[in-house]
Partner chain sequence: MAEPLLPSGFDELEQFVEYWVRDTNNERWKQRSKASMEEIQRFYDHMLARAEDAIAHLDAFPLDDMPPASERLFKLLLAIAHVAMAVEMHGQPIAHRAQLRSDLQMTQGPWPFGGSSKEQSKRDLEETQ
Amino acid sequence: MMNDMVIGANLGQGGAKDSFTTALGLGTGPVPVDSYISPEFFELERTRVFGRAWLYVGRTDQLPDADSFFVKKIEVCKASVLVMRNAAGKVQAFHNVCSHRGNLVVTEQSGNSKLHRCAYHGWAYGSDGSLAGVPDQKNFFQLNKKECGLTPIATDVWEGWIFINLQREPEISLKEFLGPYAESYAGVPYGEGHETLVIEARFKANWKLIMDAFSESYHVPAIHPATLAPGFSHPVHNKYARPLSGNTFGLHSAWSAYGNPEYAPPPNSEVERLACKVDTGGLLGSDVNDEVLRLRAHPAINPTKETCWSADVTAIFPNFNIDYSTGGYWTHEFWPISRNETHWILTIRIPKANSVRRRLQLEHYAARWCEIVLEDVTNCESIQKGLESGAKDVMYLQDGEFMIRHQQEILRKWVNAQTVAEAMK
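Show me the one chain in the form predicted on its own?
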């Protein structure tokens, strides 16, 4: 396994001087595109990646009280997962499947309930997954209720993030799976009482194409000329929006985005001019407060401590991103549905407004986000069509796209490995 490394871009006139790709020990040749279009490759991803890796399913603040729950559908594994906090406060996931005849038990997306009753024959389960009630129990044969609870799923929590593993007996712990990433990002402040904005969509494109769109900034000047490019590139110092730093943490990776310190909203952007107050060097929200200062002081955030920093993108293998900026943090979930269909979920968490100007800033922040991500993801269906034409067998990645190359290398190890231990080498 590759060691955790942090490589700074040493940005100078015209862009980066160091190579992230070579410094991180990655290859430099063309990358095959079969992983985006091959039915056989997708089947191996389904069983050997999503069937064996630890998968993010939610945050503990989605389960604020005893008996609170939410349901997570994981289509690539054909699983409906019921995540609950029991009376003792423990967070545990279960297969949302009745032990009687296999019906899905809970149909609500989230809520709070001491009992969950199957609609088919009325079998009821407690928030600890135990079988609590069976109508006409005396008419069954040697029914042992203790053996008929909901089927538990391996569950663990890191820094408030809930992960599950769908193997009956996981070959690796969450701590081993996250490895140096968990050590580096331990203690990052996530704030309290944030407002949450969720944007989700389904696309006719492979899940990695959606993920790739958020894995590099090389595309910023072309795809986002009016939204991101003015703030994330510079006509002299960083014309192509090269990243400030690049990191790998075993299976996982991260990069820091450049922020144009000379950026100011153009005269005709009257709403942005009212909302914008660039006083932290960040472009995605910018009020100075204790939370922002704690975030920026953490050693893993903007690890080379560049003054022209705007945001950090971190990728947790296989399909989860946690990204940070001075305006808050946000996550991406890239869930495969089939070889060429993806369910994408963007969750933006921003501090609650404490002034009218702050409220305006946050509303502008959210609206701008919508513009940006739509520019990103709508292009992916076009790429899928291009790759499925069979015209190209490989793609050529430049240095700023090292995160895509890293993901591809790790993915192929997992797809080809008979065991998780072999994949982790």
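If the one shown is the form predicted on its own, what is the structure of the form predicted in complex with the partner chain?
Lone chain follows.
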């Protein structure tokens, strides 16, 4: 198992001095690309990865009160998951499938209800999943209502993040699954009462291609020359946007992104100036406040404590990122639909607007995000086409792309392993 390791970047003269890849015990050779295009590989991902790993489905603040619920479709496992908070406050997920004849019970995305009634014949379920009512029950044969509740799905919560496991009897607990990641990131502050922004896309590329796009900053100068490069690279000190640190935590991994400390809106950027007048944080849209200071003080965040730090990207296997920055935090969900189709959800949490100018700044921030992801998504589809051609059997990963290598290694283990215990070795 890979250790918890941190290597500093000594970035003074531009980029990492040490190799993250070798220090983390990862290989350095070319990496096969079959995992992006092979139908057989995808089938194994479906059953052995998504069918056995703990999967992120939502955050506890989406269930603010007793009887709150939301529905999460997990298309890769063909599951409709109903996540509810019961009267006692406990969060539990169920298959959103009626015990009578299998209809999907809840059709709203989210809400609050003590009772969920199936539209077909009216069987009703409580917020604890129990079967509460059956119309014309007398006409059934020895119906034991106690046995006919919704089918529970293994559920656990870490730091407010709700995870489920679709195995009937999970082979691994969430605690073991998160392992050293959970220990390192325990107690990281998440902003309270934040604004939630959501950007979603469905597009034609393997799910890992969009995940890869957020696993490295090597592409930033080329793909995001106007939107990101000025803030996240430096013409002299960090021309290629090298990461500041790199880490693995068992199945999971993290890297710290460089931020250009000299960044200021270019002279022609009148609107950026106008919008950011109240602000000291620049590109990521933050003020230096208490919350940011507490975040920066956490040992797992920017672990080498570089001054030119902008954000940490952390990847929780298989398809969930939590990223922390000076201006709030955001998450990515990379959901496969099929071998070459993905539903990707970016959720950004950032302090709410309290003035017209601050609201304009948020619009500017959101607009910039939209541009960035448009660049990424367009590029992912282009890679899928390139790989589908069969021209290449392997890809060559540089040191700054260690997270992709790590993900590929872990993924292959899970795909090949008969049991989770074997995959965890």
